[in-house]
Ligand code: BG6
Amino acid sequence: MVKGFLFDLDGVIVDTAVFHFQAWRRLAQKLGGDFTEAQNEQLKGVSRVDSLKKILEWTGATISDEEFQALMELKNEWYLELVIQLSAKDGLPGAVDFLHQAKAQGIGIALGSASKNAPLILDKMNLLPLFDAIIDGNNVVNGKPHPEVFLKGAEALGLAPAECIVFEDSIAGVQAAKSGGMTCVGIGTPDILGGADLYFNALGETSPEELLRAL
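In the form predicted in complex with the named molecule, the chain whose sequence appeared above, alone:
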């Protein structure tokens, strides 16, 4: 029986996945390269460090450890310039309503995000009070596709992985959920985001009640 929902943040609750893409692309261009929207699927859900490693691979740039740190900070500055504009109305279609409905039904709610900016974003959107637990990039050693972030989320809710549904928009995140033993709802389409148990384009296409009935 499902008793808990574990939500990814960027690209599931709020449209920040596009901000990450813009900021990383700006960085790749600064390094004399670029990457496509299709390649960007490989960055979704992936930690800041691992994302920069991938971009260096794609651009063929070699840099020192100091430059690596400086570039991560620069990307984050550019990303935060975009995030700063966020407000409570910027949830993805139906996402905030879905969270409220789940809360009203007594379902445990945890965040399972790779982002170190997650608390800031949830605060800007006034969503912090809805979460029973927040596990983010500040609390994990292993990034997605490792299941640590979701296993810690389930544990924080006092639930077994099999009692939880993960909501994910990234390939790495779906892999993390499935290898953690959770049911996974993909936010996206199966052609791009394989491996989930069912799919919606946005949380607004379903409701907690309907999901619990379907699963």
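Having looked at the form predicted in complex with the named molecule, could you now put up the form predicted on its own?
No partner chains or extra molecules come along with it, only the chain itself.
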């Protein structure tokens, strides 16, 4: 019996991937290299620390621990300059309606995201009141594909992993959901998100009621 929905943020509810791409590319160029959209795909669902490590590998730059911390903060500043423009109209197709429908049906709703800016983004979109729990980069030690973020989300809802459905658009996120013992709905296609239980291009392609019947 499914009683809880756990949502990734970027690429599921709202698309801020383009903001991340612009900020990371600006940082890579500051380091004397560049950053492609294909490389950006590899950072989806990955923590800021691990993302910066990858960019350092790709650019071949060597920096001190102090510079590493400063660059993470700088990237976040550039990202937030773009996020501040968000509003409810920026939700991905059907995502906001899906959340409201789930809430109306009494389903527990939690966020499971690597983003440390999740509360700010949800607040900008007027979605904060819909969430019963928010587990983000501030609450976990292990990033995806480790299941910690979703296990903590289920725990915060007072549910067992088997009672939860995870909605994810990244390979690391799908792996995290499945290794945590949860059903996973992939927002994307099977060729990219292998391992999910069901696939939709966007939440607007289904409803909570239809989804639960399908499963």
